[in-house]
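Below, in structure tokens: the form predicted alone, a single chain.
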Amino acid sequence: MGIRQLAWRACYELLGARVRRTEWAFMNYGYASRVGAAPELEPADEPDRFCIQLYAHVLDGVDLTGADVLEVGSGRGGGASWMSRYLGPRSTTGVDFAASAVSLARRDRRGPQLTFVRGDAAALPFTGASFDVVVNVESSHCYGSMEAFVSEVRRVLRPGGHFVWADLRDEPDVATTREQLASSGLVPVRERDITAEVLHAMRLDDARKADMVREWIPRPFQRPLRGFAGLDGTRNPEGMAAGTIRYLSAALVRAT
């Protein structure tokens, strides 16, 4: 395991152990489009609208009805719970390398046939051809090997199954990321640069997330958590605005 992966694991384990608020369900930057219909949400889900809209975007055109769905990097479980409750899959499984996050998700998230397990994205704890859809939202930048991850995605997908993905990359790494996705042998269906939509969501949701950091995070950790949350003035929104960081989404299919 590389130093970067160890650092991310320590960070997520610490967050899960120290911040056990049920209300904190998502950790992505969100998605806000100026065109198109927004998904309907129950009042309890409305505070997480922008984070949920990122899932709705990556799943656009992919029918989860009756499907076995895997989310890799499920974090605190909000995305997996939303999919299980709103989109009609047969089963939804969330896998994450942080034991504390898995514990929180098991405690706090509910949904039909929803389960959470601990596991490594580069060595998924499932037999081959187990899932119809694999979802990966704003998580792969933490992995030690993107190639190992996408190889595992192809292994656990059934023929005809979909892999949907979204994450940020430094601009010089975009071409490499495309090559890594292609190395899976999965067939690309679509790819989009959604930097503008993600940045728009970050700005719209900034005040809410700033309040969460101020109220929920112990004071010694608030400054680094501002960067983690992508708050105004920190590296990632500044880089997206300047064009040095890009946010991509993609959908791929296992043909055989």
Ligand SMILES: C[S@@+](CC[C@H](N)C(=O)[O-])C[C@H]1O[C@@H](n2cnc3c(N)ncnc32)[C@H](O)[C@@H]1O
Contents of the next structure:
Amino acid sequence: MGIRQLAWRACYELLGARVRRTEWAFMNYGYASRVGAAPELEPADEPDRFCIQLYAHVLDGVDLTGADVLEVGSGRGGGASWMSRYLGPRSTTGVDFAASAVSLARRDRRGPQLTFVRGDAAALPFTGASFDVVVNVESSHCYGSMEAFVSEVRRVLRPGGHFVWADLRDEPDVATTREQLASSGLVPVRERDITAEVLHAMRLDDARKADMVREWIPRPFQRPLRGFAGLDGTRNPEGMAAGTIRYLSAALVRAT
Ligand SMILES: C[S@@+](CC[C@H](N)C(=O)[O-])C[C@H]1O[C@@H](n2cnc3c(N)ncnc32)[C@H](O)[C@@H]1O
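Structure of the form predicted together with the named molecule, please, following the form predicted alone?
To see the whole picture, the full complex is given below, headed by that same chain.
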């Protein structure tokens, strides 16, 4: 395991071990479009609307009814729980390499046939052809090898199954990421640059996230957590506004 991957693992293990608030269910930047209908949500899910909308966006056009769904990098489990409760899959499995995140997700998230397991994106702990849809939201930038990950996605998908993905990349790495996605042998269905929509969500959700950092994080750690949360004035929203960081989404299908 490389230094970068070790650092991400330590960061997510620490966050899950030290900030055990049930109400912290998502760790993505969100999505807000100025066009199109917003998903209907129960009042308890409303605070997480923008984070949920990122999942709704990546799943656009992919029917989960009766499907076996795998989320890789499921974090604190909010996305897997939302999919299981709203989109009618047969089963939803979240996998994450941070043991503390998996234990929080098991403790806090509920949904029909919803389970969480520990595992690495580069060596998924499942037999081949066991899922209809693989979902991956804002997680792959942490991986040691994107090629190993997409090869695993192809292995665990059933023929005809979909891989839906969203993540941010520094602009110079965008072309490489496209090649890495293509190296999977999966067939591209769509790719979108959603930087504007993610940035819009970050701005709309900034005050809520700033309050979370202030109230939940011990003072010495608040500064790095502001960057992690993508709060106003930190590297990622600044880079996205300047065009040096891009947020992409894609859907691919396993043809055979
Ligand atoms: C920014 S969080 C996103 C979590 C969730 N998808 C969401 O939107 O709330 C990234 C997650 O990816 C997980 N992760 C990072 N590297 C991983 C790997 N190699 N295998 C599995 N999970 C990984 C982290 O532990 C973390 O929970």
